[in-house]
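Take a look at this single chain, the form predicted alone, given in structure tokens.
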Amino acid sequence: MNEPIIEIKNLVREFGNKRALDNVSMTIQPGTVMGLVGENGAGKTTLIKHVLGLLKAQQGTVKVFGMDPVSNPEGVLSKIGYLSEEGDMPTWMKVHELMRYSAAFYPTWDDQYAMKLLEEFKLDPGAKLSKMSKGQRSRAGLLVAMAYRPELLVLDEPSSGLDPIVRKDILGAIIRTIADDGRTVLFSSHLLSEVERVADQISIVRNGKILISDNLDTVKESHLRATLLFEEPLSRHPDLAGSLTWSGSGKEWQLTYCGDGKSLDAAAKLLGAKVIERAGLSLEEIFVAQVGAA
């Protein structure tokens, strides 16, 4: 019961001369919502493709439900609901045909739940997918990803390019899934405010490496913005362990900081300064500071 849903160890993936994933390790426990954030090209989608068994690890291991998704795709994919930005679906089908087609693959398909989602997403069962808007197709994709109540929901930029109303629908459905069923979710997005709403763990990816992977509350508690007042004016900011970014001049400098607040007070005192103001950071501000520092 305590086995991880996803366990990745020392994963390496190269495409020609480019190292897309560089010694990546990640563990996702049951019932966790993991937010995967990073710039375009950081390696998020490549990582997700390994989880789905679409790419084979060149080095390291990938286990999903304790199985190798490449050698046992049926055992792994039968437990995963997946929605991507591309929303690859047979667009020649109508919504009710897509539902019937998808239900044939999954013994756990819940017709009552599917009809509830159909009504909730305001989808016309007779509408052809090719004639629907991107937002409507995303709703349809989320419906078939959720209707068989998968143990793991994998969402790769599911709301990218969608209007705020559709994004709200998708996020609301994800939040209800988490609350009602306690499902495990791997949620990749560049919209950090959305990730912050649903995730309880966060992994920041940059150039194929994991910069941070921890509980979201822990990450937020360990980052702050502070203003330091120095006894004498400075021509440049000092070297201070844990500092990510600096701005200011003269006696007053602002920094974003990763570490314990008490350690910052002690370090500032050694530099001949005192902390006169401090404030917490949003996930987006932490991301910008960490990526900028890296």
The other form holds:
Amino acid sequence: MNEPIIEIKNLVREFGNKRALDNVSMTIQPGTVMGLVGENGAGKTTLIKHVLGLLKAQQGTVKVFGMDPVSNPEGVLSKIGYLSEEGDMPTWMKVHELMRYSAAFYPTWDDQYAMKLLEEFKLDPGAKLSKMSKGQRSRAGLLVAMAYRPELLVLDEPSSGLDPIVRKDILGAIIRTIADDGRTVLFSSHLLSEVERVADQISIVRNGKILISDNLDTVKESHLRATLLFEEPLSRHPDLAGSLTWSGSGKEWQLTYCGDGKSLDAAAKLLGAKVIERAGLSLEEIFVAQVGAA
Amino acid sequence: MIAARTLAWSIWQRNSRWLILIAGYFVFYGLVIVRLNGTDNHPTLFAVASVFLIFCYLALTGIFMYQDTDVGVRGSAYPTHMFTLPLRTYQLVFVPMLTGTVVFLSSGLAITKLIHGYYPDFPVFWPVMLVTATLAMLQALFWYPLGVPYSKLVLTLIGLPTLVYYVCMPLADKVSELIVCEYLGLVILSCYAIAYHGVAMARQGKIQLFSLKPKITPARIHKQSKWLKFSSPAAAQRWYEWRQQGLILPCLVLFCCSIFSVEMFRERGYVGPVTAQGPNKDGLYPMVWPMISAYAPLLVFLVPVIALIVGCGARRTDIKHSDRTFLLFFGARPMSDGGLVAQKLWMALKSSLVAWGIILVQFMAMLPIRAAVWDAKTQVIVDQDTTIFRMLVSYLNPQFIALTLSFIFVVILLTWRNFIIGFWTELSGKTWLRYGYPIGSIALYIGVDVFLTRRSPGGQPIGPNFEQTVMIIWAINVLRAILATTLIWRQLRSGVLTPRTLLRGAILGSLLLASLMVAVWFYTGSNRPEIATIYHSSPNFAGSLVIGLTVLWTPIVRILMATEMLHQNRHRAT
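Could you output the structure for the form predicted in complex with its partner chain, given that the previous block was the form predicted alone?
Everything in the complex follows now, all chains and molecules, and the chain you saw is the first one.
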């Protein structure tokens, strides 16, 4: 196996009394599109900031391209394309100045590709960032994050609060990055349908902990919704290992379940019930079930 | 009344800490005046306390202007979120304006009345009306949706001196204070009307945009992209720093020069002789127009002072207001912490050089101006038809040139040093440090001054003598050297500083320090024996004082602290 692009081991980060990241471990292999999902304040941005070296690990280690991003920011950041929800770009710059400035930092900057993106995103090169809409600013940020074909593209809630057209541009950028050999993407988003479209691995973060981190197909295969029919009416749902959420009353109860179908059948049998209906879950449903259960 | 209370409450809620601090300072200032009791015993204390009083009024101006936007903004600087409040436009405009006017008038009158009680010559009304009119003018200028970028800044730079000029001139011509106050009252009322009209326009989204620059097309960008490329990431970062922070110093110097130029060419007649540089080889002294005699030294003095004010934080930063961390754009630059600080230092040098370049151009413009020559022996003006250039030529000799060049070298370095003085506090992201550092420094200087000039009840000096003072300076230098070594060791260990960067920095720093030493040694050559004589000491101690002060003056610890603070804040290590 190749050396991982990102390797995080037992990462702990506290802000005052609040533990923002609690013993987080994660490995991202080259060519992976990793979707990071979680509620607001779950710790996604904190995790991404550690990857960028903008936060130093209090405990544990963070390696990006095999290097420590804090002690070697030049080595790490020159291979990363980064776009955040906040934008945080110097608004006094014009688009062409932003391009010229950014180009100097990346030896792999591709002028032709930058011009192509400029036209594709319909950006006015003479426009000042402060005078542009949020969507246009995101496009400008995406342009400078993509134009040097970075080995790792990090997008932190890039499509939050943006219209569908800009979101489509951002998704297109991720897909293009995947199409380039060996490129890796780490992106966090609330829009789980987007994550589901492009990610091949997901990590669900809650209260600074990774609840699930696996291949998207494996995650989807290991979650299901089922209806159980009991022989006798129940006043409350029974305890069942792997169950995430319950609803229903009397003899018929619906649950979301983490595990395979066979183990559910066996467990239901032990409780004196049988599975009368089962269906797969979307990523959004899995997220709601996991986060609601945790 | 509900609207007035709501808006006044929102001003209080947003700025309560500052307002309490300012009110506290007003009380402190009053106590200083009472303590001085009409005497001139502590001119430094009075001057420093008054400077802080000006800072208080500047802070109050910022509060009542709702100023949280870029000065280059083309629309109205009135906060747009307030346009959605269910209030009439006149309420939005007049409540903050009236509140500001009342605060300025009441606090100002209380202060001037108190001063007037101890110093009867001090005027009571017109200074208060002037600062109130200044506030109203700035509110009108910044809230009006002018469509030209930086027009607010330009109009402020023109408007304020004009306002002051048209107050001071009538007063100098013995026009009564009442008439001047009436004139300022009219200015205030006009500003209220302009501000109302401007905010009403801005609330309806009316703004006339102007752009004189040609449209930049993708094809033009593509054409330019080859020859406009930066040679290296460092060059790009230097450009960024220059645009971000470097322009302010030259712009302010240019403004001062333009104001002085107008005044300079208005004057006629000669004053002098100017004796600072001594007679020329024929024993003749120059005489120049009064404004040149007054402003030329003032300009030279002003540049390092402006650099000091800018260096203490009066500039655009990369720190976010919300959590005092770096803008992600800046923090995520693929450049080492040392590299980022180095580009800031280069930008400061370029800014200082450009500022002095402007002064040089200003002085060049003075060369053809007429001057006179005064004979020390006969005590008469022997030539009224010469020029400053011709007069200077008569002084040209190797020593004069060397002295001038040494002086220029020292003042450029002084400007640079003042510019970078606050980098470390700014980069720390700690608000208390950023604002506390200049205040603490001034307090420290006053404390040192008081310590060195202590006198017994009998009037005898009881502070340290000359030799002890020199030794204290060297002891501080030793402490600084220990601190610098600790920081270097720490940064080498953490990888913030590489041995190569350290070597390059050490070579460059040593060369600069050596050049500075030579320049200062040369420049103070004739003064050192005098110092020794005045303090009944040996020339060796005078030499030690000069070298010690030069070493003390170098900002090596501050530069190392800047790298340390940038590292801490960029990676939020704790």
